[in-house]
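Below, in structure tokens: the form predicted on its own, a single chain.
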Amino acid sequence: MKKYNWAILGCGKIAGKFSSDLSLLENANLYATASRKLDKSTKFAEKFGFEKAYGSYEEMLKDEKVDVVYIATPHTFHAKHTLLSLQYKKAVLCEKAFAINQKEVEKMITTSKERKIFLMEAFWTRFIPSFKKVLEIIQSNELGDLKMIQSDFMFHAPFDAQSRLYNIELGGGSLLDIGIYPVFAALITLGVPEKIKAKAKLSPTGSDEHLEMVFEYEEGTKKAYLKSGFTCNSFNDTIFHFEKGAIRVSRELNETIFVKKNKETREFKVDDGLGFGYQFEAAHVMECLDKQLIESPILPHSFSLKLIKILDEVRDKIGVVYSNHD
């Protein structure tokens, strides 16, 4: 088994879950973090045990037994990150949003095919068995046809013109950072929507606080209503509607799945093992580059291109504008 040595781009709180679920798998080898602090990256290497720290971005990429970098820096620094690690060689695993809009996106691919390096955007909960098994249901078609979806992810967080939630600078707003689950719960499950309507309440810095989307597919004989937000709280629900029967999964009990087929209720409960569960896409990464692939076949460049031009137009509805990028 080869082993990877992984390199951490931004040492915040995502790369931290991140970093403690890598240890957990035995071909990956916590080797570098990087932040534009010294003290930060060291910090950070010492609490999850990486071999180095760097102090600067480059320095680290520079380093020639980096083998993949996972990129944790806010949205709107996604694209400059990946398509500087993909100009060092090396593999890079990004977290969602992948950037913050399609021409950016389309940039990161297309160097990634140039370089023939590998890239992927990192929505682990494409990887989780308890969603995986949410699939397999679905595919197996015993509900029969898949109406409708019903999808929210809404979270109370109090109004800071300087957090990452919030602010517009750093790609702030509900869309990318929870509003993207629903998004692509009715991505992977109903395709491309034909029509999209979007409604939000923005915030001062005008990025949205509250959102409310429904796609419609099939003139409208197939629906996903979905919300997103920082307002308030939600159970974080994702109900699929089919003829015979539906599927509710939980964000709060993510190995819970409830299925209902006529008036029939079962409960399954799917191991996702130790961890936040971001160790399953960090494996799915090192046995593509142990194929020598340049993207996934489960999540492929394809997908997040779709995801990213959906996001694109729910902003173009809502009037949501990142200054710089668009």
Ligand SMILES: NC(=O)c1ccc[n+]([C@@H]2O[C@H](COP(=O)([O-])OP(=O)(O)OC[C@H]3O[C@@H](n4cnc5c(N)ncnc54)[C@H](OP(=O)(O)O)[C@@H]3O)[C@@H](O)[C@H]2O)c1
Contents of the next structure:
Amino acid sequence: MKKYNWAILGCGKIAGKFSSDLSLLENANLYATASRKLDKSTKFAEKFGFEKAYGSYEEMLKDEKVDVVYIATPHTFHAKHTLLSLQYKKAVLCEKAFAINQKEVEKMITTSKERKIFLMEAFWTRFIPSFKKVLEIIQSNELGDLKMIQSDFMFHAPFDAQSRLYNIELGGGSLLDIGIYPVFAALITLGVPEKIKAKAKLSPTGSDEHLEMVFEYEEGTKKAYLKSGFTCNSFNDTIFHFEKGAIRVSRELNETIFVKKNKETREFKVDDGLGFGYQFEAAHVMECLDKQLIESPILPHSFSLKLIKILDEVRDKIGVVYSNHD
Ligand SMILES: NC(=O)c1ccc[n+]([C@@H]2O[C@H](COP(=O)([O-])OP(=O)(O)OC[C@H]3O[C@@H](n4cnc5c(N)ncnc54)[C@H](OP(=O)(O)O)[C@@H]3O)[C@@H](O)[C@H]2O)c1
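Got the form predicted on its own; could you also share the form predicted in complex with the named molecule?
First the chain shown before, then all remaining chains and molecules of the complex.
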């Protein structure tokens, strides 16, 4: 079994969870961390068991032993850090939102293709067993045609102009941070919408603090009602409505799945393993590297491109502008 040397670029919150999950994988070697500050990188490396710590992203990328880089900086840096990593011929798993807009995502994909280096968006929920099970039920057609989706992702985060959630310079706003999950649920099941309606309440920084979207398909005969925001809490469920039943996936109940067929409802839980759930996307990256692929067959570049095009259209409709990028 080939072992891959992983490096972390940006030692923040999600990088910690991802690193903890990476240690569950036999073929992942926790090799290096990179932070803008050496002491932060060293502490992170010690905590999660990485061999080396760098106090600069580029110094880490110059290390020829690094095989694959996990990019966990704020959205506004994803394109820059991906392009830099690809320049140093490192395979890349880059956090969602893949970048700030379509133009950036296109540049990342073109560079990956030109340099023949692997690149994937870290859309982890695509790889967790419970979501795979939901897709399997939908695709089996046992509940008939999928007609409607309701999906929310909301939590209360008080306004703080400097925080990543609200700071417009860091790509703040609920859409790119958590609204992307309901959008993903609609895209992967109903496809690209024919019509998008969106309304948002903007925060004093101009980021969206509460967002409501309606996607229409097949001349309005199928719809997705999607919400995200930082102003209130929710159960954060996704409900798929079919002709003969419904599926409810509860994020609060650790992805418990409820399937209603005719009048009967059954409840089940798929084992999503020991970690936070990030190990599945990392394992998939290494399967792709074993096969010398430059993109994932499960989460291809074209999917990330469709996703960012929808996010751009929603942003255009609600008037959120990332001025250094758009
Ligand atoms: N997949 C998921 O479930 C999930 C969950 C949460 C977040 N995310 C995504 O992961 C990314 C990071 O989110 P996070 O919550 O981990 O953020 P975070 O805790 O703020 O960490 C981001 C890290 O980026 C680095 N960074 C570089 N330039 C920065 C700048 N100008 N300002 C702030 N940080 C900067 C910092 O690392 P150094 O100081 O070490 O350089 C910082 O610790 C976001 O794109 C987010 O959407 C994904």
